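The chain below stands alone and is given in structure tokens; this is the form predicted alone.
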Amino acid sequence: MSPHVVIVGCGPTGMNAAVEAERRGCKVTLIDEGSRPGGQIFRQSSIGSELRIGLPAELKRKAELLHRFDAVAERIDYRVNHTAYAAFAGPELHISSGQSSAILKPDVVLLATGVCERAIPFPGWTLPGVVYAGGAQALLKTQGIRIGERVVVAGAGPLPLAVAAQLSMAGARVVSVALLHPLRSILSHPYALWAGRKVVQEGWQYVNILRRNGVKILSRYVPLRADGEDHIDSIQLSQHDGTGRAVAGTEIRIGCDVLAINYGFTVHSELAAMAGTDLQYRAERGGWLPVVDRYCRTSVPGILAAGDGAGLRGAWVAQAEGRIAGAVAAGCYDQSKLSRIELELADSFRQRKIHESFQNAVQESLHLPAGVWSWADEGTIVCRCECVSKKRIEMAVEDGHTSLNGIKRNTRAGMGWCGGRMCLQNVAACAGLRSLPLDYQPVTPRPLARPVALAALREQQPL
């Protein structure tokens, strides 16, 4: 009998096992939270026409991934507008979509959840205008949206650099890019970025985009500030010591109406950690992340986690690593089958092994050092749903509560709408809890992992 894989998750990730599950013969549903496959590297317009944003050779690549998942998804069960909101060993996976909810319990559940944008809290950071970088990017890739008149983009990492320039190639006024570290950050790892060369070009030539624009691009520079009254008007900024904390003397104050923030991504790991895989912590790969082995595999059976939701390592590994975990489900963790896996997928495993590689040069540009948490006073939001401030965070450590489960329980903050996917990373930075020797804990995941309504649990299909 043909196992039944469920993927949640229709980036490159889930649309490569779906691809490659459903060629070996699984019965596979795929569960996506969006209307269009994609994921947010290879998001879809919404308003009919394909809308081309990003470089040739990226346009090209999603071209061919998309072509190749059109091809098997009407063979599978493809569920849109649907949320993955709980998961158990089993595995077990909930699901609701509108005013109806479902509990899955296939074979494998395999999670390509991928990740969230991270910012640093900062003053003013709360104001209206003050976006994320991949949200100005998706209202680009899926509306036509040119965010604002006059942009400021800031953060760390390869994305504030493709989005700067993607909204300028589209004719926005893109005024400065404000990066944490160098371009020249990267360059420490040479072998790295040799294996991800092709990457590295398509960098450098957003990096001549922006020159081409007349965009300034400003490095080793932090927010001070966010000003304005109902909406932002101008940020201020600084040079940094090499710590994150800024320069005296060294400010600058640039008129905009939007500011887009990245530095970095927290992963989607509550629906692994729900279900009881085992977590470590590593800040630049996004947060807590489900430990796998070379086959995807967490530490409980029947349950896969990989690409970008199994550790930040970019939509390359992201492809490669979708075609194994297709594998892999279909083989049921079948151990006789794995070898002939890696045989039949030699260069899925290779691609992923050199893109791998490169993220350690990657990495070096995402680092954020000891001094970003000054950037906030004490008066800042951390979190943003619960309207927690750093000072009440502060005084909850004062108060004994040291651990995340108790600052949450103490302050409410990650109780909100978000579930603390936005927040508790910073969370735990305010309180010091990462200059603890060991690895601290999330807090104990517990459903709902999304918001779902009540009408939905209500209206439950049977099993």
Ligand SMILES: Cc1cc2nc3c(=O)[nH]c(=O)nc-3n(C[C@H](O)[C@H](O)[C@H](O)COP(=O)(O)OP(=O)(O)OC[C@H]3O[C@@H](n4cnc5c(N)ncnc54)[C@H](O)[C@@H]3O)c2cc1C
Given for the second form:
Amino acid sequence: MSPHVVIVGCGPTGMNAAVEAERRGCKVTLIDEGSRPGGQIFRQSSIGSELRIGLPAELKRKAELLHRFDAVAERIDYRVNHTAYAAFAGPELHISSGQSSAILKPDVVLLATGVCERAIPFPGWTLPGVVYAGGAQALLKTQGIRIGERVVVAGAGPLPLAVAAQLSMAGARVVSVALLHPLRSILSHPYALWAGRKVVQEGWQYVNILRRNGVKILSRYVPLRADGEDHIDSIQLSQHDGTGRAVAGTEIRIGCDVLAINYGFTVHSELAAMAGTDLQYRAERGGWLPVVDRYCRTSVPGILAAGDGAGLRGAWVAQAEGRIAGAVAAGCYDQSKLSRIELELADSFRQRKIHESFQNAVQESLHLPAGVWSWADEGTIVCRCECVSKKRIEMAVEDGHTSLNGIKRNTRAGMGWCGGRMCLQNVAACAGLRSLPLDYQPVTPRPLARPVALAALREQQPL
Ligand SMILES: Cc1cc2nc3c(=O)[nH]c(=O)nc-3n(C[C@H](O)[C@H](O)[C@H](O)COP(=O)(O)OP(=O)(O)OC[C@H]3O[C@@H](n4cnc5c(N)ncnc54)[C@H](O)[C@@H]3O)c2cc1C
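Can you now output the form predicted in complex with the named molecule? The one shown was the form predicted alone.
To see the whole picture, the full complex is given below, headed by that same chain.
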């Protein structure tokens, strides 16, 4: 009998996995919170007509992938606006949509859940008008909304540049981009640059667009404070000393009504954690990651993880790994089929390797030096859901709560709606647990990884 494969996430990883598993005769169920396929990078418009945000090469890749997926979408059980809120060994997956929920017991669950953005707290970062850079991008891609009249973008890695350029191309007035590391930070890796030359080319196109549009690019700058009464009206920036600490006397103030920030990513690993898979902590790959082998298998039989959800490595790796995971899921872990998959998908294995080596170099531009934790003052909120300040976290540590679980129980940091996805890496850093070892366990997983309506739980039916 053909196996039933449930995939969580309809980004590049999940789409390619669905295509591959369906092609191999599986019954495929694909769950995604969004209303249209695409995930983060290939997010589609929600207002009918397609909005062409991005460079021609990226838009071409998007169109090709969506076309491939559309060809199988009708033959699979594709559930839009559905959330997977719990996962257990078995495998067993709990999903909900609005006021209904269901329990799925397939042969294989593939977690292709991607990442969410990360901010570093600093005074004023919770003011209205301070947004995540990817959030500003999502508004543009889904609804064509150009956020703000005067925009400053700040952060680390490639996303701030891409978002600033996309906003600028759409006609927004981007006044400045403030980067933590200099642009040339990945130029010292020639092999990696060659491996990722197509991505590098797109990156330089974005930089040129910014230069052409008169956007000032500031390197080695950090935010000191966002000011404003009930909305940001200016951002104070400063140069840093190489360790992330502000250098006195280098402060500048820029008037703006939007500050878009991105200082990296956090992997959506809460379902993997709940199912009991082994995890490891890798800051540059997005925090706590499910440990996977070459075939995307976690330590729990029947549960696979792939793409950014198994560690941030970008869209090219996601597409290649999606195919691999789809094929492995279809083979239902049968050891004898793995060598055939190696042969059949040799190109996907090769592409994954090439782009992983490029991403290893890119990740240096996401490195957060220790001084970034000096940006927050005592009163700065670190956990937004539960309004927990940096001072409160430090007090918990002084009182002897030195594990993340202990700090969470004592302060409520990480207990809110986001389940700690947005804050727990920062809570750990502010608590001085910065250099976490690879086997450092995250907080104990909660039974609900995502908010779910009580009415939905009441009516829960096994499918
Ligand atoms: C905000 C943001 C913006 C980005 N912009 C760019 C960019 O401009 N250029 C670029 O090269 N890269 C960008 N990236 C990185 C790029 O999107 C990823 O490398 C790539 O999309 C990874 O593909 P994926 O399929 O693994 O994950 P994603 O594309 O992130 O897809 C994951 C999917 O899983 C769904 N999901 C997650 N959890 C659940 C759940 N519990 N239940 C149901 N559904 C769930 C999400 O809705 C999403 O559709 C961005 C990343 C983020 C977070």
